[in-house]
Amino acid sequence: MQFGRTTLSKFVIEQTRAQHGELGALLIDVAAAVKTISAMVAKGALAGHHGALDSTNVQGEVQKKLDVLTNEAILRHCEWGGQLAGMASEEMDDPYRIPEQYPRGRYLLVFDPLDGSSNSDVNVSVGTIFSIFARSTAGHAELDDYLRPGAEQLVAGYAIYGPSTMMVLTLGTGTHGFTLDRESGNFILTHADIRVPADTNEFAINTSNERFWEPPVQRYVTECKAGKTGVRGTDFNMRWIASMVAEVHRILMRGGIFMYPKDSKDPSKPGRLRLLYEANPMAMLIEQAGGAASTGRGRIVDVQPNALHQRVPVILGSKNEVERLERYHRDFDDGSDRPFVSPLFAERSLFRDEPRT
């Protein structure tokens, strides 16, 4: 490390002086957990961490060994410091109560310990997503304490474990990226005040679900795929990594739009991504970088949670593209969407000409 460069510890201490150091201390504990997880992921099959367990999480998803190990790493690194009233994780059915032998603070930490863990077996980038809220008083947190809209987040961030390990976070004053210097063990500020371009020609979506999408999303993607010959008049590139951290990181670095929209594949799930520990933190990071994050029908951070593991549609990234998709949803909902001839379906439109009743 070169002397004089800003470390994550220095940055968070300077940014959290008003909280008397408690929030900064919590973030330093989170960073320590990220370093531990980074080492686990880097060892991969050498440590026997790959493969699935005979268990599922509360969402019914098969747990990987790394899901459980990384969840445990965050709990152990963060439970003892006295800043937390409780924690909640994708891998736990219920909120985690701070053990009685440790002091309790007023902050709440919610997290996805290893986003994209299904990619770990094939050596594709994975990550950790986290978010911090505050209670008015210290003490054990109850379930209702966690059911807060994302607009009340104090901190949001993620770590990405790729060719280098990075932490990207916001404390409400811009989005900033830190790269782990393995020689010194410090995270160094390498991407200050990240900005997402307002325009883009790159989109990310799982097109295998196209038949389940709502018409506004079908309209948008069809127009993008039509390229210069279509109404957009420009060629678009499509990306899909199946790791939200990797998708969002690419958007923060060079722009783009990421979509995991509402679909009809499973009517019991209005969306695929979890609101509290996936959608909300990423929405805050993107908005603080000048982008936009929406369900298609409103800001993600304005959604009032009603369950710990609630799912929502997610559309985020370059502001002008997100706003276009919101407009398409409004047009569809009020029946004013204009008919168009899809280049994929020459004989019928994706939208009806007749007024809706």
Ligand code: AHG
Given for the second form:
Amino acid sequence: MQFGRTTLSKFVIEQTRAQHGELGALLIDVAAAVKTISAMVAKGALAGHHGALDSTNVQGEVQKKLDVLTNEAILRHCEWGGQLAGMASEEMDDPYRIPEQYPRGRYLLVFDPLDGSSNSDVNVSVGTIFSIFARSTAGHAELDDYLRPGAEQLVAGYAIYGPSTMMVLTLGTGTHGFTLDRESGNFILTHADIRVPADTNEFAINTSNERFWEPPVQRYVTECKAGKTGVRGTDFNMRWIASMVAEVHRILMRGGIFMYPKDSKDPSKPGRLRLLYEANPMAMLIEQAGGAASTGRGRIVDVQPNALHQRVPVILGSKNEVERLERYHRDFDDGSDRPFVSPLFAERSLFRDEPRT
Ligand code: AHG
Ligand code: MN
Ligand code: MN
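Let's see the other form, the form predicted together with this ligand, since the form predicted alone is already up.
Shown next: the complete complex, the earlier chain at its head.
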């Protein structure tokens, strides 16, 4: 035990006194669920939890055994305490009703129980993402109660299950990181008030989708790849872990930009990541750390949701790079990037399929 250090419990109790302890109690239950998941994930192949099930979730994705087990872990840890009006998750088609034997409160918990779950079979970092809202009164939540813009989140956080397990949280006053001390079982505040540098030379995107991106994203990535020889005049580095939690964590630790932009791969999906339990919590964490989080055409947290599992384009991280991408989207939308199709700048002609008239 590290005497004198701040535990997650102490931190959240101090930060939530105004909510009469209810929000603090809920967060302590979320932390307990995270410890259960951390132990489950760390057993790896020894537990027989690897592999896929026959089932698919509402989004048509094949569920892994761990997707279902980690979802259950959060439901069981958080349903009984009387703080919640309901829960919603990537792995459940509809919101979860708090069983009648338990009291209901006014908070709503939405989560992705295991983000990047395909990485668990190959022993690469995975995570849990969550977000907390409030209704004005206690009682069972209806679907509409969940469809609130991210700007109304009270708490956002994730756990990362990597070489160490960490929880990173914001309650609206900065973004703070806690590391699990496996010997004492406590989360200890190790990264107070994390700040994302405004500039970066590191970008993360799945470039196998390049042909499906919109021109402003193609322009941005082309310029990064051109490095010193291009308009940016500096070399860039690229990373792609395929676990959003791990990418966001890297960005919080040392800056960078992460993109899962709008693409034309499947026209019914305006992006890959889900607004309520992936994009919104990460956006709040990044903004609270001084970074920016955008769809390319506005703040993610300002998007009005119209469905529980709605997807959204995500561009987040170091502020100056996110703002550059927003500018490229504006230039594209109003046609002012059109000079780039001039023969003088022939190498940038990919930003338009054909010159505008
Ligand atoms: P999930 O495992 O919860 O479905 O989410 C995985 C997400 C995200 O973590 C990651 O950035 C992205 O999907 C990876 O997508 P690709 O497989 O297209 O790279
Ligand atoms: Mn996910
Ligand atoms: Mn998931």
